[in-house]
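Presented as structure tokens, the chain that follows is alone, the form predicted alone.
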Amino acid sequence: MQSVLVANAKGGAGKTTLATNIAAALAVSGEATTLWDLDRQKSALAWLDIRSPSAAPIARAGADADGSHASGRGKGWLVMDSPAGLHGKNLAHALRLAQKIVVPVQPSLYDMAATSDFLQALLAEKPLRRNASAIGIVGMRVDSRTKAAATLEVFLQQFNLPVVAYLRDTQLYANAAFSGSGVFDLPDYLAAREVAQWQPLLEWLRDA
């Protein structure tokens, strides 16, 4: 199973939005997809609970209501949504399960400062010291043509990490989430622009 961890120690970075839409994108493409919510708030699983039975199926993994635990083993993809404040042993454990790490960051002073500390901790972990290419940054709520995007790229140069996608600021993500959907579940006339912005990220995820 190919595994993706969406992580940033800063709260409000867009982790759940990114994780649920990655899962939806993979499921819509016909790939077996499992969503594992590592956050105590279980927002990703709440999204999954209201997903339409007619939508592309996404399996559930992790701590269920009865306390049982699904490993997410098998073929396809395992997408992991992580909590804010992820660090230390919990971070190390999550990294051992992941082949690709996606770090969402918004181009604000506060977000970049908090993300700087997280990326330094991330790159200090043994599994990533020799494989930093497994980390991809996603600019959230930003237009790639703006000064904010350029500022974000300059900030990330110190870590030598790629920005694999820029996702613009739009209510489409929030509106889709109310029905357990991602932008890939929406008709083209509503989400064609968003789907196009996602292609570099999906290509990066699938690149072994």
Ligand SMILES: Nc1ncnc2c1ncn2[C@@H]1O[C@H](COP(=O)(O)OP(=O)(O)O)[C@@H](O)[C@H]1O
Contents of the next structure:
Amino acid sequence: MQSVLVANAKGGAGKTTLATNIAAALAVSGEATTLWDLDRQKSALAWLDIRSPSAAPIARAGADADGSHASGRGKGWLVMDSPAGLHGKNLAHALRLAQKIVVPVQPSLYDMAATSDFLQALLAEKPLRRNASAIGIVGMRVDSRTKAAATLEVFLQQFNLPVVAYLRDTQLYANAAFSGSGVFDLPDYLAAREVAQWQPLLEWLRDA
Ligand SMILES: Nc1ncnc2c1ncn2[C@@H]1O[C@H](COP(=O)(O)OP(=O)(O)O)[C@@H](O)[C@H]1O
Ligand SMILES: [Mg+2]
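Since the one above is the form predicted alone, can you give the form predicted together with this ligand too?
After this comes the whole thing, all chains and molecules, with the earlier chain placed first.
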């Protein structure tokens, strides 16, 4: 099983939005997908609760999850959402279960400062000291042609980490979430631009 952890210690960075949309994107493309919500607030599971039975299925790892999902058995994907403030033992534990780590970052002064601390903590963890290529940054609520995007890239240079996608600021994410959907569940005429922006992220995830 392939596993991806969505993490940033900064609250409101876009973790749950990314995790639920990654799960939906994989499910819509026909892959067996399990969502595991490591956040006590359980926003990702609340999203899954209201997902339409006719939508591409996403399994839940919850009370019944014992970590066997991430043990390498079985096919498909495990997508993990994580809480704000993730650090220390909990961060180390989550990292042991993940092959890829996606870090959403918004291009604001406050978000970049908090994310800087988080990335330093992340890069100090054992698995990532050896393999930083497991980390992909997603510029959240940012248009790739703006000054904000350039500022974000300059900021990330110190960490030598790639921006694997820029996702623009749009109400589509919030609107889709109200029905347990991601942008990949929406019709083309609504979400073609979003789906296009997601392609480099999905390619990076699938790239072994
Ligand atoms: N690309 C985006 N465009 C518009 N709103 C977004 C985008 N990404 C996230 N949001 C909004 O930002 C808020 C915080 O996102 P969320 O995914 O809950 O962050 P976290 O899980 O890191 O706390 C939510 O209201 C969400 O709808
Ligand atoms: Mg969240």
